[in-house]
Structures are given as C-alpha cells and as structure tokens.
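A single chain, nothing else alongside it, follows as structure tokens in the form predicted on its own.
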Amino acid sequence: MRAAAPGSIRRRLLLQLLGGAAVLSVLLYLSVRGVSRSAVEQTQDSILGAATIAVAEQLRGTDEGVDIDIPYTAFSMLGAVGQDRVFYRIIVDGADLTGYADLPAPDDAPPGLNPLFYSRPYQQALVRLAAVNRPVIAGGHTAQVQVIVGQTRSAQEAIVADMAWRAAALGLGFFALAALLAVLTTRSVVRPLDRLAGALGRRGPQDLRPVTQPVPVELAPLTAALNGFIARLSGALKRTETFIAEAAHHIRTPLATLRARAEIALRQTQDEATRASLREVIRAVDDSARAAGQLLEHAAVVYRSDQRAEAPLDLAALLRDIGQSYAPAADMADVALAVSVPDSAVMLTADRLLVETALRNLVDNAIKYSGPDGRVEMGLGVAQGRATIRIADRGRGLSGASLADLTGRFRRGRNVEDVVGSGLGLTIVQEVARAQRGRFTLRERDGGGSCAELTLPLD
C-alpha cells in the first residue's frame, strides 16, 4: 500500500505560487533598483560632464598666458540637482592654475572635450569627477589645459534610495496582487476536488451509484477509478449478503435434521449408554447450531452496520412483538416474562433488523440464565430525547465480570459454563449500539441477577 503524501494539495500549490511570486517580486525590486541607479548615475554624469565642458569653453589664451572666467551657469547646473559640494581644478601644462590643488586627477589623459568620468575619495566623501583636455594658444605656444570638476554623491544616493523605496513598494504591491491571484487560482484549481468530495460525502451508506459529478479532464482518471472501485465494492457486498443467507440455510438445515434423527434414535433405544451418547450428540448439535446461528447473526450485523436501511420504527410495538414471540420459550423454562411499555408509540429512525437482533439476544440471555421460577422484565422509557430499553432478570448475575469482558468475541462469564452459548450475544448487542449511535450498559442488580440497558437516540 502506497503511503499518502504529507500535506495538502491546496497548501502546496498555494506555497509554490506564493514562492514564485516572492522570487519575481525580489527580481522586480532588484531590476528596478539597478535600472534606476544606472539612470540616475547617467543623468548625474551628463550634468557633471556638461558643467565641465562649460568651464573648459571659457578658457582664453592671452600673451601673458591662459585666462579663465568660470561661468556661474556651470555650478548652477550642479546645484540644481541637490545640496552637494562642488570642487574644481584647472591645470595648465602640469601646473595648477586655480581650484583645489589636491583634487585627484585622472589616471589617463581625457580624450579632448569628451569627459572622462571617475570616482575618488576626497575630503571624507566619495566624489564623482569629470575631466576634459583642451589645447589653448597662449604666449605664442599651445598650452594643454585640463579641467576637472567634481561633486559629492549625497543627492544621487538620496535619489537612488528614494527610487529603491519606490521599487520596494512596487515589489510589495506586485507580491500582494500575485498572492491574491495565487489564492484565487488555488481555490479555482481545488474547487472541483471539493465538489467531488462533497458529492461523495452527501451519499448514504447504501448509495453505490457511479460518480457522475462533472470534473475537469485531469480528474477524469480519478472518477473512473472511483467508479471502478464502487462497482467492485457493490459486487462484493452483494456476494457477502448472498453468502450469509445461503450459509444460514445450509448450516441450520443439516443441523436440524441431525438433531431430529438423534431425538428419534433416543426414543427408540433402551440402552442407557447409547441414550447418554445421544443426549451428548443432541447437546453438541444444539451448541453448534446456536454458535453457527450467532456467528451468522454477527456477520449480518457487521454487514448491516455499513449497509443499514434506516426507517421509522416503533420501539413499543417491537418490544410487544418480541415479548409475545418469547412467551412460549419462557413458559417452557418456567420463567415469568413481563413486558412494560408505553401505550403510545415510541418512534425513532433506526435499522429494524439490527435493533430486533440486539433485543432478541438480550431477552434470550435473560431467559436462558434465569433458571426455573425466574422472572424477566422488559421495559421501555423515554427521557431527554433518548429511548432506553431495559431487560432485567434475577438469574446468575455477572459474577464480577465487566462489560468489556463480556462483550468480547467468544467470551462468557465464569458462572455459565454449564449453559449452551457461543459468547457472541453481547458482542452483537454492542455492535448494534455502536452502529445506531446508542449506548449499551450491563450491571448487577441488587438482590441478584443482572440488568441490561440499550439506549438509542430518538432523532
């Protein structure tokens, strides 16, 4: 038998969808953050490069050397981005002309007026720098002028951080939407299974029709397997019922024939030894017939417990019928049988065969173990929505045995070994009580004897 997979399909599907949504949300966050950082850096570099070129274009050569008038617009462009610090440095033929002399220069020479961008730590901050080269004719020769402009990155980081928060909010929003869709998708996928389970759960114990519930194509093999199992189960139950009925007939009939022939032989013979042997045969046949009958009764009760046909049942009328049917047996055993039931009907919904089998076993035991001049009382009471059937006698009692001991299969009390019995009567009663959602109790009576009570719900 294959072990069932742990967990549930609904939970596993939901977790897989949520896991996929979480991964996609993280990838979306990282992608948006990376793209936004790259876009901010490119925008910042473009502004920084434009400012550097604007400064370089203001260089003028004179007879005395290089003249520079730093334009205000260059720094205003950088100041428009944020509250960053701005640094500059102008180098003419390797000598500083103006600006911050310790501002880091690039490792490689800039390609003309195309800005060369690089980052360096400067004055306890990471500074983004742009450098350009421009030749200027001054003092009768061409001078190489290098312009370097730098800016701290706090505004850029602030923009990147803001974009990161926006990316995180976008990722969370995407995850929330994906989670909602995952829940809806999971419900949609599992709903056919729930409908199929509900359709099967609403069936009664005798409803073995094929499953006709519409299901998706993927569940068609499951319904086909269920229908095959139901068909096999229905066939097996029918064969079981047929076997029980045939077994009862084929076992009881030969035993009855054997007993009749033994009794005839007992009346015809005068030999005491032969008569004693025939009496033993009759007793053994009675024992076997009773055991076989109760085995078949027990099998029928187990079968009907799953396939019971519940219908309205009048307990008062049933007890009267059982009392009348056992009156001859009680008279033969010199036992007084008293039946006390309400005049009005006591109705409940139950399987008549199961309840009648249990009551017959209780009455049969009470008569059998009472002995001559005994008295068996059959009563019926109703209280708090439950009917209680009471069978009391003044017989041998329980001899200290518990209900669990006496309701076990083939178990009998220590004080009834001389009486024919199979040890299945009380087992049958217990099975019936369980099948009918009732309760069975058995106790000693004050003054001797026992009292059996079978309580059944009226609803």
Contents of the next structure:
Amino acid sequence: MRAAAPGSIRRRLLLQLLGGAAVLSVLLYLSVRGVSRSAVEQTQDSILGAATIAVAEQLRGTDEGVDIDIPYTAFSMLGAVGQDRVFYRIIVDGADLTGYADLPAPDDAPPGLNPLFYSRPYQQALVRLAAVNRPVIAGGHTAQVQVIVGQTRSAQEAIVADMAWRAAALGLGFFALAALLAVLTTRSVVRPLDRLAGALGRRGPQDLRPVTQPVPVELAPLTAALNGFIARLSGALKRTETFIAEAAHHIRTPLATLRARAEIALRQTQDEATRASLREVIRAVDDSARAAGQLLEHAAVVYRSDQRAEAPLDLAALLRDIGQSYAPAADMADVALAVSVPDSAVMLTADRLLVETALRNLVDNAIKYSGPDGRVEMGLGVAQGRATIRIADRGRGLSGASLADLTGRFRRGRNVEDVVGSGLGLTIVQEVARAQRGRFTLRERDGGGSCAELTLPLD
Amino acid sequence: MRRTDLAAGLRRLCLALLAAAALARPAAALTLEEETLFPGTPGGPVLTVLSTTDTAIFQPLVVAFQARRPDITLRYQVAGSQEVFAAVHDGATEADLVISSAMDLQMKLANDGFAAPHHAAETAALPPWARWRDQLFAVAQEPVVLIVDRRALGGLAVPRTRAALTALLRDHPDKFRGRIGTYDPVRSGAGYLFATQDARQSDSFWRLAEVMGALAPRLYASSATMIADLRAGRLALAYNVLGSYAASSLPPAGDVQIIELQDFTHILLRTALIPRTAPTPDLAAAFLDFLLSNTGQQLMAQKAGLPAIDEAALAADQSLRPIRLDPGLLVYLDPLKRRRFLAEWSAALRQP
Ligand SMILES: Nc1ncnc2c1ncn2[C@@H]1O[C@H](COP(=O)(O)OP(=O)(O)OP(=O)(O)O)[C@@H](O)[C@H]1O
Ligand SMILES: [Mg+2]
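Complement to the form predicted on its own: the form predicted together with its partner chain:
Shown next: the complete complex, the earlier chain at its head.
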C-alpha cells in the first residue's frame, strides 16, 4: 500500500474538484466551439449549395449551344449572411462558358445531382466552393455542364469567432459555478470530520467515554475503532486500579496480624536490642499499612474521577463533619483544630467522596506535620463563583520544597523526620482538584507553618 | 468673388497645361473627359481621384478638404464609368481613390480583389447597406427619377406610377412620339444598371419599355444631355434620370417637374473605393473619411447637390429602394446575362 499522502483533505478535495471542473469547462468550450463551427459551416454550405443549384437550374440548351440566365437571387442570397466575395464559373464539356476561368474546379466529379463542396485558395483568400454537374441537351447532343459557385468565408469566420467567445464565456461561467459548488461540497464533506475532531478536542484528559457523536457512514469505522481503543484503554486502567486495590487489601490483613504479633513480642521481651528491632518492625509495618491504605485511596480517586457521581454538596457541612471526625486525632497529637465556616450552606455539584478524600488528606497533613501545641485552622470562603477551602497550620513548613515536588507519586518532603507517610496524599489532592476542575495550592505561611488551598468552582 | 475668379482662372490654366501634357504623353489606356489640378503646398503630396462625377459638382468638397489639408495637391480626373472600371481592372490608372456611380462595376472591382481595405470611425458609422466589407463605401444616395415637362402634358395628370406612365403613353401616343428620353443601356453603365434593376423589380418595366418602343424614344449616354434636351423643349419626359443632376440644373419652380415614382424609386449609391494599386492610400483614406464626415456629407448635400447618406429618409418612404451592395449586382455583369438582357431590351424597345 502506498503511504498515505500528507496534507489537507479539504485542500486535496477542493483541488481535485476544481481540476475536474476546469477540465470539464475546457471540454465544454471545445465542444461548443466545434459544434457551432460545424453547424455554421453546414448552414453556409447548404446556402452555397442552394445558390449553385439555383444557377444550374437556369441552364438552357439552344440550337447554338448551352445558354444560361444566372438568377439575381442566387447571388443575392449569398450576400444575405455576410459580405463575402462571390465567384462562379460555368464549364461546358471542358470549355469555359462564362465566369472566372481560373476558379479551381473540383478534383472529383460531383455526386449525381448534388453539389460537391471543397475549399481552395483563390485570389489571396480561402474560398469555399460548390460544384454541380448537369447534362444539357444542346445543338443535338448532350453536353456535360459544370456549375461552380464559390464564396469567401469571412462572415463565417466572424460568426465562428463570436461563437467561440460565447463558448469561452459559457465555459468560464460553468467553471465559476462549479468552483462555488466545489467549495460548498468540500465544506460539507469535511464538516463531520471537523465536528468529530472538535468534540474529541474539547474532552478533558480523563474523559474516556465512548464517542456517541452521529457521524457519516464513512466515518463510522473510525469512531468504532476509536471507541474500541477507548474501551481497551479504560478497561486496562480499571484492571490496574482494581488490581492495586485488591493488592492493598491483601497486604493490609497480614500486616495487621504481623503488627499484633510484634506488639505481643515487644511486651514479652526485656532485651533492649530485641525491643528496638521490634519497634523498627512495628514502624515499618505502620508505614506499609499507611502506604497500602493510601494506594487504595488513590486507586479509588483515579477510578472515580472518570466516573464521577456528581451531586449537590454542601461544603460548609462537609468541613464541619471532617473537623469533628479529626478532633480525637488532633487531641492525641496535642493540636488545636479550629473550624470556621459560614453558617449558611455553600452548595456546589461535585463527587462527595472525591472532595472528602482530598480534604481528609490535607487535614491529616496539617495535624501530622504540626507537632505538639500546634494549631490547625480550617476555613471556607466564597468569591467570584468559586469556593476556597483553606487549611493552615503553624507546623514545620515546607523547607522550600515546591508543590510540583511534593505532588509526585510517593514523593515526600525532606522535613518528614519520623512522621509516618507514603507520599501519596498530595497526589490524591491534585487528582481530585483536576477531576473537579478546581485548583490546588500549597505554600509556606508567613510566621511559620504552611497553608493549603483547594479552590472549586461553584455551579 | 474676385478671389474665386482668380482661383478659377488659375485652375483653368493648370487644366490647359495638363491637357497639353496629356497630349504629349503616349496614348494612355484611360481616356479622361476632364482633369483638374487643385494645387496645394508646392512639393506636397499628390492625391489622385478618379471619378465619374463632373468636376464642377465635386469642386466645393475639394476646396473644403484642402482648407483642412492645404499641403495636399488634388488631381481630379473624370471618366465614364466603363472606362473607370477598365482602368482599375487593367491597372491602367494610378488613382488613389475611385468614385463611381456604377455600383455594379464598383462591386465587381471590390469582389475581384481590386480594392484595399479601409477602417475608420467614419466608415464604421455607415449603415450596413451603404457599405460592402471594408472596401466599398457609399458617399451619396441619389434617387433615379422621372422628369416631366408639364407643358408637353397639356393639362393631363402627371403620372405617379409606372402603370400610370404606361397608360399615359399608350393613350396619347401623338403627344410623346419622339419626345421620350431614356438611357441607352448599351452605351451607359448607369443606364444598364437602372434598366436591369427595373426589370428585376417589376414586370411593369417591360410593359413600359414596349410602349416606349412604339413611340421612337431617344437614347442618351448621360443624364446631363438628357436634361439639357428636356430644358430645351426637345423632350416631353425623361425616364430614369439621376435626380441630383436634375435638381441642380433645373429652376426650382419651372414647368419641368421631378417625380419619384410611387410604385418604386431606386436609390443609386455613389460609391468610393481605394484601389490596391493606390500610390498614396493614406491620402485617399483621409479624403474618403472627409467625404463621409458630417461636414463632408453636409457639403455634399448643400453644395454638390448629392443627397447625403440618410437612413431615416429611406425608412420614411417605403417606395424608395436603395440598390443593395450585394453580390447580386455581379449577375448582370455576366457577359451572357448582359447579352441576353440587351437582346430582350432591344426587342422591346426597337420595334419594327
Ligand atoms: N502541612 C504540612 N506541613 C509541612 N509539610 C507538609 C505538609 N503537608 C505536606 N507536607 C510535605 O509534603 C510531603 C508530601 O505530602 P503527602 O501528604 O503527599 O505525603 P505524606 O504525608 O508524607 O504521606 P501520606 O501519603 O501518608 O499522606 C510530605 O512528606 C511533607 O514533606
Ligand atoms: Mg499526607
């Protein structure tokens, strides 16, 4: 197979249509010109033939020989079409009777009683001639008489030239019309392609729904293939997420058993070295468990961001709920948790699980990285059609790490010290912000600590 | 007045000199009736016009033309229409412009390739019937008329149609015997043209010819002599006379009346062509364009007495039939056709 030609379908189609139209226009021009020329020639010939026969009909046989009374109308009718020069010659048995003795005679004998037409140069012009033969009984014997009438063809040339101009105008007009139609056709042919491309281009990066756009039958295989591809892709994604979720689940259960055993062993042994290594084991198990939990959470978020369960959601209420559920953890860490949200509801349409998961991770970070006597503030503001959730702490700050550094998978800051974590929390937050068409920022706070902001569009 | 006399005197002198020169030359093929030199700037170009029209008629046009182009010396030659035709046909003339009233002969010259093409705004403005190709151009249109001396009629009604004329002649032969004038088609090209066109147009011509033939008609070679005889009282009527000659040489309110017959009156076109052999065709073209220009046409009508080309006048009166410039004119020039026509004409006119 030939390599597909690059370039634009629109241009190729347009050029081919225009090329076809141009060829047809030229053919139209040539055929109209040819047809009109032969029509004019035939008309002229028949007038010339009629004039010749009219002359021949006036041949008379007398006792002295052949006589002729050339009719006025015969020549006059030749002048009807245009002002062309007229010549004639009458030959009796090979001898000239009257007329132009040097007018060229035909090479062949005229057929029967009909005129024979031929063209010859005569008197610095191309002359069209008609010849007829008539037997005339004169002076007791039958004489063969040939009547030749000729006419220049300047009137015919003028008519043909005029016809050629008309034909050219016709061809041009035809081409102009065809060009207009070609442009319209090209536009209408390419429009479904444009529409499909536009619809696909407007999709978000996570949108893996099948293409349901109505398309012409010729494009159906393309959309079918595209939909198949999308289905395989999302199937693969889904399998991956499911696999991770199952794997996390399968890891957490034995880890819980392992932690319980390690704690029992820690309580039963007095050997300081063994106790230290057992504490190491417990910490590693905690890390792994946290990682497994976060992996599960991440998988859930990635999956749900494709198939969001959008519903009206009151952000103020959600924040209050989260504040309440983290109160024990904050107490345990000696951190004051302050929730200040408007009394009225702040409504938006969103997937509650996604937003809640993101906010939990942010509150978790704020408490985790605050240290004893810390203070975490949860706030909610509404401005310019957007709700901004602000979670600020007075903890250790970000030590100069940028948001891009921290939101990568399994990326943790250098400031974590012995804090348990997997490095997936901010990845999840970022994912949620994107799925909900919002924005996430995390920055150092004036006077120490850090401040995370998640901005979501209101309806 | 004085000046004109002087100019005329000078011209006569020139004429005399030229005539002497012509005598001194070996016998040329072309015999001229008149030759007049209208001198322009000495050493300037010379334009030769060969014409069938009398010098006196054309003189005002030549003078007006020279007022515009004083550098041009114009040699005006007059000859009979057959001589003019033969001279151009045989290359026996160095004329730059040929003006003739014999339309058929002019047509034959153009048809047989003796005329050079000429294009100008003036020629393009001519109506199609007053022009053949870009070679033959009508400069004046002249009715072919009947002239009657009312004294000879003696109170009888003036005939308005050929039928009425035939009846008049038949009913009063004694009044008209020997007093009818018409062209001799054998000697006169114009007479032949008029007779053939009449014959072509209607059978009433032959009836008229037969009636005339019984009244011993006098045959002429030119309109001028015919009109002269009519004025002198030798003729009662003249049939087929060029109206322009008649109008210019008759007193306006005399007993002689010019009649355009109502069944049909032929309009002769006085035509001009530039021969292929013209030594200075551009001068010829300049003079021709002048003749066809508005000024030229006005002068032609007012000073020369030759009616200007006027389509409206023809359209207004349907009995006026211009003789068409078409190849039909060639037909009667065919020798067999001519012999046959003249034989028929003689048979009709010269009755025992
Ligand atoms: N409130 C905060 N104060 C200081 N550092 C923070 C804060 N929030 C996040 N960080 C830094 O950003 C890093 C990434 O946070 P992220 O939540 O993704 O991971 P983690 O908290 O370490 O692990 P986990 O997945 O268990 O939440 C953290 O390791 C920490 O260094
Ligand atoms: Mg975290």
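Remember, it's a predicted structure, so these values are computed and weren't measured experimentally. Rigid core here is just the name for the largest C-alpha set that superposes within 1.5 Å across the two forms. Residue numbers count along the first chain shown, from 1.
- Residue displacement note: residue 384 has its CA displaced by at least 2 Å between the two forms (rigid core superposed).
- Positional change of residue 16 between the two forms stays under 2 Å at the C-alpha, relative to the superposed core.
- Once both forms are fitted on their rigid core, the CA atom of residue 161 lies less than 2 Å apart between the two forms.
- When the rigid core is fitted, residue 228 shows a C-alpha shift of 5.2 Å between the two forms.
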